Structure formats: C-alpha cells, structure tokens
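Form predicted alone, single chain, as structure tokens, below.
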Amino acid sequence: MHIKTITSQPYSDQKPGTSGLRKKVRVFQQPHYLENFVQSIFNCLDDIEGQTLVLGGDGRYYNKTAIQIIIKMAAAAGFKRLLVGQNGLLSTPAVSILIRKYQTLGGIILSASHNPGGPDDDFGIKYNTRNGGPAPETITDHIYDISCSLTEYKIAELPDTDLERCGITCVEGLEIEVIDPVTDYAELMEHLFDFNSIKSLFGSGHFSICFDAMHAITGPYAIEILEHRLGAIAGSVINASPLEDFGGHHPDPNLAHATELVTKMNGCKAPDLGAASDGDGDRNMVLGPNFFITPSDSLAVIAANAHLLPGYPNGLSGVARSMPTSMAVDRVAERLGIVSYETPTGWKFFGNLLDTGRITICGEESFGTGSDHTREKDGLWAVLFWLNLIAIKQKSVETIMLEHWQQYGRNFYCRYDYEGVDKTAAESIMQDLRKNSAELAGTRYGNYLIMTCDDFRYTDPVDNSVSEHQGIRILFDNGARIVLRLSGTGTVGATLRLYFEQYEYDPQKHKLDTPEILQPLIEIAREITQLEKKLGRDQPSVIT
C-alpha cells in the first residue's frame, strides 16, 4: 500500500463544539481542511494498528466525498477493518450501537445534526470513543491542540470504495465492509420493545402514525421498522428519502420546522401519533392530535413508565437531564426513589453516568432522549417507546400526558432561540449576568422573588472533571426558573437561548396555555437582560 505524506498548514478554527466540528461546507472544502482534522483525530488515538473503525453519516452534501477521503486516511493510519454504512449512511445512534456491539476503537460520524444541509449550508464531523459516546472534552481538547500545529497528513493511494453494495472488500490488508445501516439497529429495537404488542396496535385498524423523516437519515430506519416490521400502513413515513439538502428544509424536529407534520396533526382525521426525527436521527418530536409533548415531558413520561417495557425489567438505576431541561423528570425520580443528575448541555456528559450504571434514562430539552442501550440520544427509540406505551396502556397520547401531570404536576416550559446574533453582544449579556448575579439575589419582580443567580458549574461524579460557565440560572422562590446559555451547535454568529419554567401542581390549571403561564417570566428576562436592545431583536428566531 503506497502512503503519501501531504504537506499542509494548520488551521486555528478547528476546535470541536458541543457535538464535534461544524462549519459551512465551503470551509471544509478548503485545501486540506478536512484532512487536517481527521489526521488530528488519528494522532490523538493510541493503538490504531489492527483496530476497527465505524464510519458513516446523515447523507448531507459533502458526505460521500468526505467518506472516501477518510477511508484512505484510515488505511494510512493503520486501521485493519472499516465498517461503513451503505451509501455512506448511518444514523448517529446506530454508529454508537455498532461501536459497542463490535467493540471497535471508535467511530467517525459525518453530520451537522439538525442544521440545514447543501452546498451553501452546514457540514460536521465528530469522533465517538470505544464506549460509543461522543469524545469527552479531554480528547476534543487534545484534538484541537494537535490541529493547531499540524503541518502534514497521511493518505493511502487507493481507489474509491463502492458504497452502493453491501459486502467486504479487501485492499492490501485493509478490510472494508459496507453494511446495511438498519439491520443491527432494528435487531436491538426488537429486544428493547414488545414488537408483537405494537403490531397488534397497528393491526387493529384503529391506530395510525405519521412519522416525518424530514428527508434525513431516519427514513430507511423508519420504513423498515414501522412499516415493514411493525405493520404501519405504507406511507406512514413521509419525507423518507435521505437527500443531500434535506429537500431544502431545516431538518430540526420542532413545531417551527416540521410544518408538514404539524399541519397533519392539527387537521381533520389526524393520525393517533405524530413523530419526527432530525438530520442524523438522534432527536425526536412526539405529537398527539392537536397536542404537543415537550421533550422534557416526554423524558419524564419515559422515566415513569420504563419498567413496563421488556427492555427495562428492573426499572431505572437513575436518570439525568441537561441543566436547561425542565425539572419534570426530577419529580419522577423523587417518587421512584432514585437519583436525578443535572449535567451541562451535551450528550457526552451522560457517558460516564451510563458507563458506571448510575443512570438508565437521560435526556435534553433540545428534543433528545436516550437510554443505556446506546451512548447517543436516539430519536426513533423514543418514538418506539411511545408506541409501546400506547399499546400497553391502550390510551391516547393526550390522556397519557394528562394522567402524568395529574400524578406529578406540570412543568410549564418553553425555549426562545435568538439565532445568528452578534457574538460579542451575546457574550456581553452573559458576562453582565455573571457580574451582577450577587446583586440579583433577593430582587423582587411582581410576585417573583429571585432566590439565587449563578453560573452553572458541573463536577463529574465519576472522574471529578469540572465544566464551568455552562449557563446562567435565575432561580425564584416559587420554583420557577430562567436559564440563559450560548449554544455551540450553530455555524453563523452566535445562538443565545433562553429557557422558562414554571411548576404547577393544580390539575385545574394543567390545560392553560404555556405562553399565558410563562409571560411574567419572559418579561422579567427582558427587563434583566435588556437583550432586545443589545441584540437588536424584538422577537426570537424560534420558540419551542
């Protein structure tokens, strides 16, 4: 095998964010840009010789080009075997499952998750470690340090791999296996859920589903599992074909972007369950007819009912949520007598808790839910959980949610996203809050008294690593919260996110409109931050 050493130059902007390195496609198309980052990953790893690597992505623009480059660089690095998704496709949770099942060194995922795709939009790459989860900060920081001084990379002179046909190709000692992206994932789902009861649900003729794959990675997964294995009628999965530009849409499963699904669920003769997943298949949205389930509430319902499903016969060891996620799951944990962990945003922070058996279920408010079956959030898994729960309880989505609120109370909750704002202005808002946090404590705004204002700091209970400046929390005496944080998933400017939460135990108030309940908190946030003046925005980009 002839290996070339290519002289390049270091790039100073290759610091991975919350979920890997995300940039515009044209950034990755710069000479040696992708290659430098991949070489930085490989230089960071020990004992590559003879190891196996999983490789795949969400099918967005530049995915196929990048995979061919990475295959040749993996060969040069000394990998013995590559598991590559057919046509370069693998969902993020599927990559994690494959890493764990076949005990590989790790995996490279090509995705920018829920960000738009196409020649003028976003691309991303991240490395997942032996446990199947996103690389922790110690590794991503090391990758970045290497990238800042990297001046060459190695690549093998190999022909492009045929990714259209499944099978094994051996090239000068390297075994490249192109695998069906769905098979291993679907087999695990059959173990975790009672497929027979879900089949009976669909077979009754009185239950229907609409799953919006958003022209992203979960289309093939949803068709195989929902339609072929579970018996949902043909056409239950819409926008099922993965496209490089996601059909020109934003593949983010929320009320603002999954408009076709939302229209169906709010119309006449709506399906009994509506669901959507995102670009790389790790996020989910769940709907009933004219009824939206917030991700925080979905997490709480899943935690409260996991013991009913075959994959979780022993119940839960514990649960975890990201700090901005509503505290609804905490109430479930308290009732069950298990611990609930509060972590920074980013799925990697759940890894140690899962690996040590401290938690079974975890989730984020940004439409991500998962369990110990993988080390990534898993959109289709969450939808299958709801299907199985409906089959067991023989109740509607709305009834299940209302009964949960009656038992635990309701955490009214929403998120405001200010996208593409001036980064300096957004950082100034956060800095001012940090500086004035002590003065805010004890301040009253109408019926709301601020008890504390702090900058969230997390100490991992397993390895004692510390993560600071993870978001500003404003906590009120009545249990309400306002949270502010800068997101690390965008590629243009900055995204400032505000979260509002108000707990209400009275069942008579559970059907009130969320904006009505949260309006006082929204006004308080505007007054404290002066964000509209500082950002030059009178409205958020997205409300979820």
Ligand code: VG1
The other form holds:
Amino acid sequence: MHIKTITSQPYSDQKPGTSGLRKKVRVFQQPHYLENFVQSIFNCLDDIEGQTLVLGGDGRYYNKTAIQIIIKMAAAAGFKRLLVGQNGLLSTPAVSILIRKYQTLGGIILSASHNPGGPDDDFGIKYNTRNGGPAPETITDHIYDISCSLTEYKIAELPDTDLERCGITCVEGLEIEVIDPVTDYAELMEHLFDFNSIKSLFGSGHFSICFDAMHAITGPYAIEILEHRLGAIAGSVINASPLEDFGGHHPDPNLAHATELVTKMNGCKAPDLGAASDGDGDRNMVLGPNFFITPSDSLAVIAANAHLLPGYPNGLSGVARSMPTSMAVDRVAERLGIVSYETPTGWKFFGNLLDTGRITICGEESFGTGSDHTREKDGLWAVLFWLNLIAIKQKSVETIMLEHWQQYGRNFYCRYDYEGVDKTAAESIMQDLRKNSAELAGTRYGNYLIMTCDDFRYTDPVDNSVSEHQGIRILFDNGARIVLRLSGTGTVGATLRLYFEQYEYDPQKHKLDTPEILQPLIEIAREITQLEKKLGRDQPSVIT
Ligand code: VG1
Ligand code: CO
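In place of the form predicted alone, the structure of the form predicted together with the ligand is requested.
After this comes the whole thing, all chains and molecules, with the earlier chain placed first.
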C-alpha cells in the first residue's frame, strides 16, 4: 500500500464541544481541515496497528466525501479492518452498538446531529472509544492539543470504496467490510423488548403510530423495525428517506421543528403514539394525541417501569440525568431506593457510570434517553420502550403520564434557547451571575426565595476527573430551579440556554399549562440577568 505524507498547517479552532467537532461545511472544506482533525484523532490513539474501526454518518452533505478520505487515512494509520455503514450511513447509537459488539478500537461518526445540513450548513465529526461512548474530555482535549501543532497527515493511495453494496473488500492486508446499517441494531432491540406483544398491539387494529424520521438517519431503522418486524402499517414512518439537507429542515425532534408530526398529533384521527428522532438518531420525542411528554418526564416514566420489560429483568442499579434535566427521575430513584447521579450536559459523562454498573438508565432534557445497552442516547430505543410499555399496560400515552404524576407529582419544565447571539454578551451574562451569586442567595422575588446560586462542578465518581463551569444553578426554597448555560454544539455566535423547573405535588394542578406555572420563574430570570436587553432579543429563538 502506498502511503503519502502530506504537509499541512495546523488550525487553531479544532476543539471538540459537547459532542464532537461541529462547524459549517465550508470550514470543513478548507484545505486539509478534515484530514488534520482525523489525523489528530489517530495520533491520539497509540494502539491502532491490527485494530478495527467503525465508520459511518447521518448522510448529511459532505458525508460521502469525508468517508472516502477517512477510509484512506485509516488505512494509512494501520487499521486492519474497517466496518463501514452501507452508503456511508450509520446512526450514532448503531455505531456505539457495533463498537461494543465487535470489540473494535473505536468508531468515527460523521454528524452534526440536529443541526441543519447542506453546503451552507453544518457538518461534524466525533470519535467514540472502545466502550462505544463518546471520547471523554481527557481524550478530546488531547486531540485538540495535537491538532494545534499538526503539520502533516498520512493518506493511502487507494481507489474509492464502493459503499453501495454490502460485502468485504481486501486491499493489501486491509479488510473493508460494508455492512447493513440496521441489522445489528435491530437484533439488539429484539433482545431488549417484547416484539411479540408490540406486534399484537399493532395487530389489534386499534393502535397506530406515526414516526417522523425527519429525512434523517432513522428512516431505514424505523421502516425495518416498526413496519417490517413489528407490523405497523406501511406509511407509519414519514419522511423516511435520509436526505443530504434533511429536506431543508432542522432534523430536531421537538415541537418547534417536527411540525408535520405535531400537526398530525393535534388533528382529528391522530395516531395513538407520535414519535420523532434527530439527524443522527440519538434523540427522541414522544407524543400522544394532543399530548406532549417532556424528555425529562419520559426519562422518569422509563426509570419507573423498566423492570417490566424483558431487557431489564433485575430492575435498575441506578439512574443519572444531566444537571439541567428536571428532577422528576430523582423522585423515582428515591422510591426505588437507588442513586440518581447528576452529571454535566453531554452523554460522555454517563460513560463511566454505565461502564462500572452504577447506572442502568440515563437521560437529558434535550430529548435524549438511553440505557446500558449502549453508550449513546438512543432515539428509537426510547420509542420502542414506550411501545412496549403501552402494550403491557394497555393504556394511552396520556394516561400513563397522568398516573405517573399522580404517584410522584409533576415537575413542570421548559427550556428557552437564545440562538446565534453575541458571544461576548452571552459570556458576560454568565460572568455577572457568577460574580453576584453570593448576593443573590437570600433575595426574595414575590413568593420565590433564592436559597443558593452556584456554578455546577462535577467530580466523576469513577476516575475523579473534575469538570468545572457546567452551568449556573439558581435554586429556590420551594424546590424550583433556574439553570443557565452556554451551548457547546452551536456553530454561529453563542447560544444561551435557560432551563426552568417547578415541582407540583397537587394532582388538581397537573393539567395546568406549563407556561402558566413557569411564568413567575421566567420573569425572575429576566430581571436577574437583564438578558433580553443585553442580548438585544425580546424573545427566545426556540422554546422546548
Ligand atoms: C446539546 C444538548 C445536550 C446534548 C448535546 C448533544 O448540547 O443540550 O444535552 O448532549 O446537544 O446532542 P449543548 O451543549 O448545545 O447544550 V446531539 O443529539 O446534538 O449529539
Ligand atoms: Co443527535
């Protein structure tokens, strides 16, 4: 195999964020930009020789070009075997599952998740380690350090790989296997869930689903699993073909972006279950007719009922949620007598807890839920969980949720995102809060008394690594919370996120509207931060 060494200049902006390196496609198209980052990943790994790498992406614009480059660079780096998704496609949870199943060194995922795709939009690249999970900060920091001084990369002179047909190609000692993206994933789902009872549910003729794949990666997975294996009627999966620009939409499964699904679910003759997933298949939204389940509530319901499902016969060892996620799951954990861990935002922080068996289920408010079956959040898994639960309980989505609130109380919750704002202004809002945190404690706003205001700091209980500045928490005496943090996935300016939560035990109030309950907290946040004046915005860009 002839290997070329190409001289390049280091870039100074290749620092991975919450989930990999995300930039505009045009940034990745700069000379050697992608190659430099990939070489930095490979240089960070010291045991590549003879190993296997999983490779795939969500099919967005530049996926095809990038994958051919990475195949040639992986060959030059000394990998012995590459497992590549057919047509370059693999969902994020599928990559994680493949890494674990075939015990590979790791995997590379090409995706910017829910960010829009196309020549003028976003691309991303992420490295997952041997456990199947996103590389922890120690590794991503190391990759970044390497990238800052990288002056050359290696690439093998090979023809492009035919990714359209599944099968094995051997090129001078390197085995490139093009695999069906769905098979291994679907097989694992069959172990975790009772497919027969879900089949009976669909077979009864009284139950229907609409799954919106948002022209992103989960289309092929949902068609195979929901329609072919579980018998949902043809057409249950909408926007099923992955497109390079996701049909011009944000592939983000929330009420603001999954508009086609939301219209169906709020119309007459709505299906019994509505669901959607994001660009790379790790997020999920679950809806009933005219009824929205917040991701934090979904996590709590999943934790409370996991023991009923075939995949979790021994119940849960523990649970975890990211700090901004509502505390609904903590109440379930308390009743189950298990620990609920509070981690910083980003799935990588769940890795050690899952690997050491401390937790079985975990989730984030940002439409992410998962379990120890993999090391990524898993969109379709969550939808299958709800299907299986409905099949067991023979109750509607709404009834399951209302009964849960009756038992545990309800955590009213919402998130405000101010996207693409001035970075300096957003950072100064955070800085001012840090500065004033001591004075804020003890201040009263109407019925709300601030108990503490702090900057979340996490010590990983397994490796004792410390992550600081993970978001500002304003905690009130009645258990309400306001959380503020800056996004680590945006590609334009800064995105400021505000999270609001208030607990309500009284069942009489459970059907009240979230905005009504949370309005006082929203006003307090406006007053304390003056954010709308400072950011020059009178409304958030998105409310979820
Ligand atoms: C966002 C979410 C976070 C999630 C991350 C990656 O990060 O808030 O919970 O883990 O996206 O998800 P941030 O830093 O922008 O708030 V995905 O589906 O975009 O890989
Ligand atoms: Co995603």
